[in-house]
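Encoded as structure tokens, the following chain is the form predicted alone, with no partner shown.
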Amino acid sequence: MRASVICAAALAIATAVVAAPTAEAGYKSEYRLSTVLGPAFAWGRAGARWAELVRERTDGRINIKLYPGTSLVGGDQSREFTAVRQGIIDLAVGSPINWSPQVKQLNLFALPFLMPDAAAIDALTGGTVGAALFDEIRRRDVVPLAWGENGFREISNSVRPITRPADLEGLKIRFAVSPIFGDTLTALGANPTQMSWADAQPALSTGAVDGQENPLAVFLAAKLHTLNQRYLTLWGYVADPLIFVVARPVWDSWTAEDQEIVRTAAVTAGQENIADVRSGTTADDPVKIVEIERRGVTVTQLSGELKEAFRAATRSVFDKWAAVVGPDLVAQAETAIAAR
């Protein structure tokens, strides 16, 4: 009797030795999360803090590791979709700007002054819109999980003030990777140039380019004051959230269980990333714009009235978009904002 016990035992205990690793056959050691900058910025802690999450969660059977600075593609934040599309990598937190050449209406955070606010940016992509997006990025073989936020891009410069559009006549400014925003300079008068962010920071630094457009959390983690950019302008003309996606045969390989587990940690991620993101540039909590005042930067804050001179100057560029985007996504977007 008591061997057959003993013999039940180990038999068990064999079983469960070779039951432990099939369900996780399919599994990889590691998998490669991409984010265009680094835990310097709120983008990249962004990434960390959902590997950081999942890898908690799943007791190590996800482990995650982050290669920012998009160099999974060489720093090309043009090629990072259709990366992930290809396997070359597992999981992403990217911005609708790099990914909008594979997924055009993802143009529409770049429709200048599509957005006033932070609501508009909440009525978006919480609402039918949101969904209306990620079902064009599932179509791609990719899943979406959830939204985060890089903030509303204001434009700097090393030569002047911007408080009208004739003030960006001439000015050689870097933009990232979607022609719309080339379309948007150029009707302001300005000289659009096309550059990854790991170019554009030595091109400030030498004069080869006068200014550049991104969130506030951008400017202050780049230290951009000491890249020349002496004038920033809070002009708030399109918002970049960020999607956090996993390739579809990764996401197909995970039990229910576990793809459950890494949802819900992207939406935790997205909500404290875009916390992070807005924490200090409103007129009730000016911390970060301060902090730039303070590194000697003049900051200048557009009315309604100004802001409005811009607005009609690139309205050319709304329409000209918006039939790419999709006239039926726009005209719901503006909807969903109108009653926000």
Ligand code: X2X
Contents of the next structure:
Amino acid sequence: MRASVICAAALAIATAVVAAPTAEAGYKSEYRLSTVLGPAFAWGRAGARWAELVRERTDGRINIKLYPGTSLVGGDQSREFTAVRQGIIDLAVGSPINWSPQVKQLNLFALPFLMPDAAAIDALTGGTVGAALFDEIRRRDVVPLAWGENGFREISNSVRPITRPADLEGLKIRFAVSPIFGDTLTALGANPTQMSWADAQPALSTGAVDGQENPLAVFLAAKLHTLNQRYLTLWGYVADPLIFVVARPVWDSWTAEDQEIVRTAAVTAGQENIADVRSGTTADDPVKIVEIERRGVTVTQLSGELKEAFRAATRSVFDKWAAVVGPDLVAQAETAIAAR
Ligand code: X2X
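Switch over from the form predicted alone to the form predicted together with the named molecule, please.
To see the whole picture, the full complex is given below, headed by that same chain.
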């Protein structure tokens, strides 16, 4: 009698152990996902979508919370990548611009006039160049899973339309993190100043700076026309992809099945994000451009010939930074773009 009670109890415990979802052992109750921009922006929506897909497909085993505004690093977007490595951030959807201090090869996307169109971005991210960049990230114990997009960065200001390099003379232009932007703007005669996105908005509002450069999707969602940005020039000088990553120890704590769910969810969220950002930015589908004009902004589209003047004026910056990025990687990128 006694023995059978003990036996039943032991069986109950054993059953409970087996029934407990083993995948949850060692899982955190919440994973922290960092983005610079929040869900009012395509970038923040990409993060929210990734979290949503993962929650659904893991039945809540992996519960991701979005921390926009790079709030886990006090808004200092230049520290985001390091914070992923330090375990302060579990996952991120980040820009190469903000991670380039730690991964110098990511300056590739900021080489002025490297990528003429969206197909050129795809040729890089989808080919051997993208794979090499993912290797660089992986070497730093951060697991890259998918590409998204912030977009082609267009320049705006409060003073005058920009059609020639001389129009930038003396304009105070805010840039985000990588010093390659300072060099490029300086080569064009502007007066560049580095500050975080959080600081940029009050600086534009008070007129402490005259202008900035960001994709059309950001210009619209941030309502930059209300921050004195009356002139916008579509020059597409650089394009900013986004990268979905997970911190290595977090990744290693998940089952292979859950890793695959997180990876495929990142790919889906990334593809949706790219479509979101690219829509409305072309001659065939100009909805975003039309909306910006409707808000009273003068939009200048640079022809190939006018663009050439900006390219020539920034060629020395391209060459200087190509050496930093790595001449082989830049050559590979140019080959991939030519073959797109
Ligand atoms: O700060 C910017 O300009 C932004 C939001 O585009 C980046 O994080 C690179």
